[in-house]
Amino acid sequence: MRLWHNPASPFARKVRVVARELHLTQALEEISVLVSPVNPNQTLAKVNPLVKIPTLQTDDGVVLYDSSVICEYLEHTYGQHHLIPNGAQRWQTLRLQSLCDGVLDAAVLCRYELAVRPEAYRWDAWVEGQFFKINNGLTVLNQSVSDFGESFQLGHISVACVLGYLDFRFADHAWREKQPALAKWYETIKGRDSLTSTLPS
């Protein structure tokens, strides 16, 4: 399999963590590419018409995107419900992933606004609106920590990628001060090999 990614992408990191939790690193060729909303990567465009990462090409030559679909494929093919459980827990896991994907969407949009858009055209109120979503999501995650248990499934991987991205791109946001239960949980899991080996720098 081949995975197009960038180490800074939290969505790609989620897939890379899943691959490591499923012991697929030897079966996965990771291809690091640069992507930009204003300068599409022409090489990636030949594989993914949306020119987005992560993008996975299976051993059968099928190309999959986005991160949630890729994670579902890897779990379904290799995980045997290790990361996405059956029954009612499945929907809890996928709901948690969806919440985290929404938080990351808002965070990445803020990153683009602040780092890519020319300063004269930046819209502060729009950024504040995105951070409203981020903070709401973090509050729900903080309230949900007691339900996480001892497992480390796809939903928990998604939470870890959210917190890692905020530390990476928005270190001054100081999310730990308002979300102490979430911060305590993160301290217990952030040393996992799958997370330390994919940490953006």
Ligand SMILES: N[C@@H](CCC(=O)N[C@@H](CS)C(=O)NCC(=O)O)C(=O)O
Second form
Amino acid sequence: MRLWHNPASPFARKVRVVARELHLTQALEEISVLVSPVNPNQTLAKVNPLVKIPTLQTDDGVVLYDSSVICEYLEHTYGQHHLIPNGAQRWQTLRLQSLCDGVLDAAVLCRYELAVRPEAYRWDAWVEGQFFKINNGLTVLNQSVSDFGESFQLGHISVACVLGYLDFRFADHAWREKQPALAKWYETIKGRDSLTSTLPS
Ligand SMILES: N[C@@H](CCC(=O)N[C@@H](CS)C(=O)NCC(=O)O)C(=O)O
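Pass me the form predicted together with this ligand as well; I've looked at the form predicted alone already.
Whole complex next, starting from this chain.
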């Protein structure tokens, strides 16, 4: 399998953590590419019309996107329901992933606004609107920590990727001050090999 990614991408990190939790690193060729909404990567455009990472090509030649579909594919093909449980827990897990993906969408849009858009065109109210979503999402995550339990499945992987990305790109946001339960939980899991080996850079 081939995975187009970038070490800075939180969505690609989610897939890379899943691959490590499923012991798939030998089976996965990770191809680092640069992506930008204003300068579409022409190589990636040949396989993914949205020109986004992560993008996966399976051993059968099928190209999959986005991160949630790729994670589901890896778990379905190589996992044993540990990362996406069956039954009622499944929907909690997938909803947690969706919440985290939404927070990451807002955070990545802020990053583009602040790092890519020329300063003269920046719109503070728009950034504030995205941070409203980020902060709301973090508050719900903080309230949900008591349900996380001991396991480390796709929902928890998604939460770790959110927190890692905020520390990486928005270190001055100081989310820990308002979300102490989330901060405590993060301390207990952030040393896992799958997370330390994929820290954003
Ligand atoms: N919903 C997508 C989001 C992926 C995404 O936004 N990736 C960013 C990098 S973190 C990207 O490829 N941006 C390039 C662009 O927007 O053109 C997923 O879950 O995979």
